[in-house]
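Single chain ahead, by itself, as structure tokens, in the form predicted on its own.
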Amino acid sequence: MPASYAYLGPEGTFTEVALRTLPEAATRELIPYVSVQSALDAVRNGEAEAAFVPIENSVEGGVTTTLDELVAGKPLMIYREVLLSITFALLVRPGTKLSEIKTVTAHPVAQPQVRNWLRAHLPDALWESAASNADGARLVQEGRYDAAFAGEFAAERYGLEALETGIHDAENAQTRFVLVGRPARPAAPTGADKTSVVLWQNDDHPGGLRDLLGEFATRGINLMLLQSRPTGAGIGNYCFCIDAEGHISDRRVAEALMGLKRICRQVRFLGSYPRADVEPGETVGPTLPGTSDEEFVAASDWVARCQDGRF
């Protein structure tokens, strides 16, 4: 397998900035791809060891392109996540004035994060989406658009200047990125982990979602993301993308997944990996009584003694 990481390019994206925060990125060749799909396909085709892509934004929610690829594409697995604080700059060709801007561009996920600023300062500007924020900067460099919302760091790379900086509609906005590779054994638990799965119901019935969530709730597992995605099989047909606290090696998580496997038409395991919102070395244990590994083991031993007549 090539010692390379694919990422959503071109150079100068927030994705690249987040990727370079991973220590292992310094030992890999970092290769930009034009889309999330092409970056993930590079892993599936053996062209790259892993791909680094955005998956969730604190303003807009899940990045649907990434979620849909993980849901419907050839199976891949998440190994790491990174959180990056996001603010935008308005990048223009040198000498451009705010009053001269008629067209703007950026990645679609950027639009909800700058919508109010755009309405207040450029209400008549036409918005068109780009493959990435850095690609939008490239298109401005080529004269296709007047301005792009991107990271201020991309200005020098594309010969542009930052007309405005620190643009964001929501304070403390963050984007979550994930490192995705081919399926393999998950990394050992750290004590502060996250498990991602996709669930398909057997059928549509009252209380169906409650049944799925109950497998987590009865075992004291907190959910960090729950998002429905259409399956493509018609209106009303959805699967559910879920991030849950804990690692598949935790007894409570393993038993929840076994329960889901029994009642779901399909379960796709997307990985157990360290949480980026917890400092290395910190642990996040179960909060409900009766849900620790020790208590699960004790209950299992009790059942075994009952079966042997030793209760």
Second form
4 protein chains.
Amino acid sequence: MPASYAYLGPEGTFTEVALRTLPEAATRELIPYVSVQSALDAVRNGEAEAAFVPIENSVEGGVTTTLDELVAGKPLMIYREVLLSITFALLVRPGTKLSEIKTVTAHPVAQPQVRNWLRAHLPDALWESAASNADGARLVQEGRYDAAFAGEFAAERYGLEALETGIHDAENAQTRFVLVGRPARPAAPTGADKTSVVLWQNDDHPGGLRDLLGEFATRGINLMLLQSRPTGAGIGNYCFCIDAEGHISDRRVAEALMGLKRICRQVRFLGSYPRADVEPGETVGPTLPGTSDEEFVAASDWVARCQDGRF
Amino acid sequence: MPASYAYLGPEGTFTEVALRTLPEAATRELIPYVSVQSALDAVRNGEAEAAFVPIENSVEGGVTTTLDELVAGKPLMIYREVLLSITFALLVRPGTKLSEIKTVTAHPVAQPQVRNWLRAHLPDALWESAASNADGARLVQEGRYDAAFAGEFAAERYGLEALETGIHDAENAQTRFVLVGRPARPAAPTGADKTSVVLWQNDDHPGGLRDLLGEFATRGINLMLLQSRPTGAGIGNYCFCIDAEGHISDRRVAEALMGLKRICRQVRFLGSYPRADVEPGETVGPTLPGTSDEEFVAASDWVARCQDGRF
Amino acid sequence: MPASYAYLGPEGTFTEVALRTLPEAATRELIPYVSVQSALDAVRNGEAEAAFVPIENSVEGGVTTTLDELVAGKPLMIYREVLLSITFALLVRPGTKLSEIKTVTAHPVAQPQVRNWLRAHLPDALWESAASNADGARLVQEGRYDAAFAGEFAAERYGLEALETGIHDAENAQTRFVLVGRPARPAAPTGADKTSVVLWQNDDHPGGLRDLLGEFATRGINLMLLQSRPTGAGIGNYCFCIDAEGHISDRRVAEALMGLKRICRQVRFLGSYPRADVEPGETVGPTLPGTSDEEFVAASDWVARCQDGRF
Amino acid sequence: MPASYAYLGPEGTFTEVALRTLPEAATRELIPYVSVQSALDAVRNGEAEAAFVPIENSVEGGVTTTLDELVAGKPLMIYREVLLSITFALLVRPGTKLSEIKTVTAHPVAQPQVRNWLRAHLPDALWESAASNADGARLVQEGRYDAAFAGEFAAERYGLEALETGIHDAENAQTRFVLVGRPARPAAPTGADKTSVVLWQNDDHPGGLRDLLGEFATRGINLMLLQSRPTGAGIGNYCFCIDAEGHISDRRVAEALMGLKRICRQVRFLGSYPRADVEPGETVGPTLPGTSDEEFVAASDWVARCQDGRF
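Having displayed the form predicted on its own, please output the structure of the form predicted together with another copy of the chain.
Next comes the full complex, this chain leading.
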């Protein structure tokens, strides 16, 4: 059986484009799934080696479907991340003019990214959501809608033409994708890594969350994402998805995770993996004095010598 | 002109039901709007006195559309909140049997709340999103889909029948709604209030967020919501929507807000209003020693006496 | 009645020399007292306008007699501080040779400051304590001891000669003196001031002292002295004498003191006064962002506007 | 050579009484030394196995001579502590009446402990300091002073009688003594231990000391002593002698010490030893959730499993 990667389909979406930037994707069979849930289930039940799904974007924040799937159920682990700049093309059937567009479609996540453009250029067009941007393009092809926002690369596949390209409300619009697999030994640290965890507070008291964040802060660990997600125990009950600087094999990160494990009701480790926002080869070391591996090792040695009476 | 409240329509949704629990709603004209954005715009441009929109639910967390609208643009203020327990009915055209249902619809927010039920009872049904739960019911009425998840109260309006009621994946499924108006003097404290703010960090350094939360924690102020939202400045850039215990006229809350104002790049005040999760008349005082209004006043008096040499 | 300053006598000590550096000393009658206690009692009972006593030195740390007197009893206030570099002369009766010295004396506080010199030059000399350095010189004059450590200025008064000068074990040996009076409005801030307080913790729990210091730290206030003193309630029970940067009329200092007042069992204000270690005219502003008076005022104004609905 | 303990002499002081409460003292030769410094030097140069000296008392706080000796020079280690309740007797030559006492003497440390008694009963008596309380008794025997404050046990040795006993200004007056030896493996934990360290801050910034104390606080470790001592680098430069709950072999203590080692310029370990204020057999466990050895071990195991991909 050839190793396969599941991904959030259909074909022709930004997800597929992002996935193909991974060298290892060239050697796998890439299989589209209809939802994040089904793609991750394929990993959980052994159908796929890993799944590739969006997890964060610069306009909508954390992708809650993905986060909720990672937070609950059989443990999974993030192996890799990919950053992709997102700009939309307005795809129409060949010959359609802007003035003829009455209905537009795309995945709901696209909407806030094209909202201003729509207001300025198609203020009266009716928006309807599609299951994916590619599916929106297909529906345009079938004549159900007049135009779809999608990646320019989708035009060819669906016999459409791009009436406009480079549409994005926000500068630097990016989506972050992750390759998710079953628990395994994390990839070796590269010097510029990221660690993802989910934290459930032990109880709810003033300062509880502050103390959790203190486990990172006192060890000089920057946070890159803090996304609260409902625990399902009723309104106001949240767990926290956190992306932190560093690798679980870094002493400062390991000690922070131990601290969290001790004071949290539950901690779920979601993986340590190379940062996609740093050039390969570049390293991002700890900047707070006293938090390098060398200093941790020296301190640990010193305590051991004191325990032995050799000081 | 009669005073009017805008609300997220269409008619016959949970939002309308929640709005009608407010006594003041009886004396206003209630006008449905097609989106949170348009409802809030109606307030901003003076068309409506206030707007009533969902802001948080126990399954999906913060309602990002609403939060994003409050975070940016002309300042608005939360006047009131309402909590509503949410259970769905499966609405069909009279006579439809469960086994005949091939397609189901509802607002995307409903999906995670009925996901398990769907898996168990209609594993093969195709889900398509509707603009609202009421709109989904309408589309069933029109024959476009076989069934819609919506509030039971929507059945009559659309000539449907409830094949099943009380559907909810999570126990205690609730949605929190807010009545939003233009900036005004907040309602007087009731003894059980909540204060909403948005915080933008000054810069990104280890411990930055921990220090922001410390302004609440050191004054014994519990947090009820912490929802990160992208600032639009690129992936990884977030502001934080926070609901905190207490009223801006409480000394401890006022001092915490002052502290945040001093160390944040920006703070947006979103209002102080009575908590809907506490019975009217019940009070929820500060529990940390040294954080009552009396203690703040006594400390302030003492410092003034020291400054005057009278100690 | 001419205004008078009490000081720790006898005449001819470092204390008197330090006192005479104060311009206002020229217009007062300067009266030596036999002990710190009696000098401060003279202030408390109205005999003297103020008292001048040592409070800290670079070799012995806080002068516990002075601190204990300020901590308890009728409230007093520090008006001014003076820093004096301390070097000792070895005073002998004229003609005495180093080799003839069998006994040396001085105030006990002098001992650690000349200990190394003694070990090197007079390893066999017997040390006996004197009530003051000047008294030691007097006892040498009377023939009771062979040599006394004292300020060189004491030689003439007691008909002695300095066999050696410039004796000091530690570089930068300095003593800090304070002018102490009855509670009054503190001197106006100079831009480089210091505030002294005594803190009694509310109870003894892990982190208690850390939290007290947090009131200073979160407002960017440096500490210059932290000296624990027994409360008298049994071993292990301490209060804390603290010298902090800034003036009680600085917003950040006032708010820190309010915070301490709220969480401590007791706080005693000991005064705000110009720093002697900073050149007159030089200012030492807050360095932590968000802690200047302007930022405090702006934050306070903002909260007031929010409370009024004008934002 | 029989093993010997040096102690702060002369014979007949509270120090000797306290030392004799140690069972092991019965099997050693006990040798009085004239000063804390000389007793500790005897240990450092191998003359004595250990030295017994006072380190803290309930009236004067930390005994600075002892602390300064432990802070500097060749490393030493505290093996044991002893608590002794201190009350004084007023010793006179047989037949002396209270009204005949013109001069009194004792070690300077005794003075604050009898100050109020003196004011009430011998307001006109002249105080002169003695090198030790026992030495004061000897000087009374020799007729140099009329009365000495000393332990009642000293009366017999010097042929004096106790005119009054049980003199102590403060209730619960106690002195804490320590048995100090060369570095060695600390005694096994008893369940109620104490760890002593000296900390030198890395630099002087707002919050520096707060952060040091945070290493203890976040691990639920109570402090029993915090005594600042001058570093010798000039006024305002202090190191901190700290006694903390727990044993260096406790995980929470070891991790706190590692944290301090990483962020301090220097840390000196002074030993882990049984608490004298807790009954033998009684244990004083960690009270903060998440700080027991079991929880540390479990957290460490969990991180190791995550590092291995077994979670």
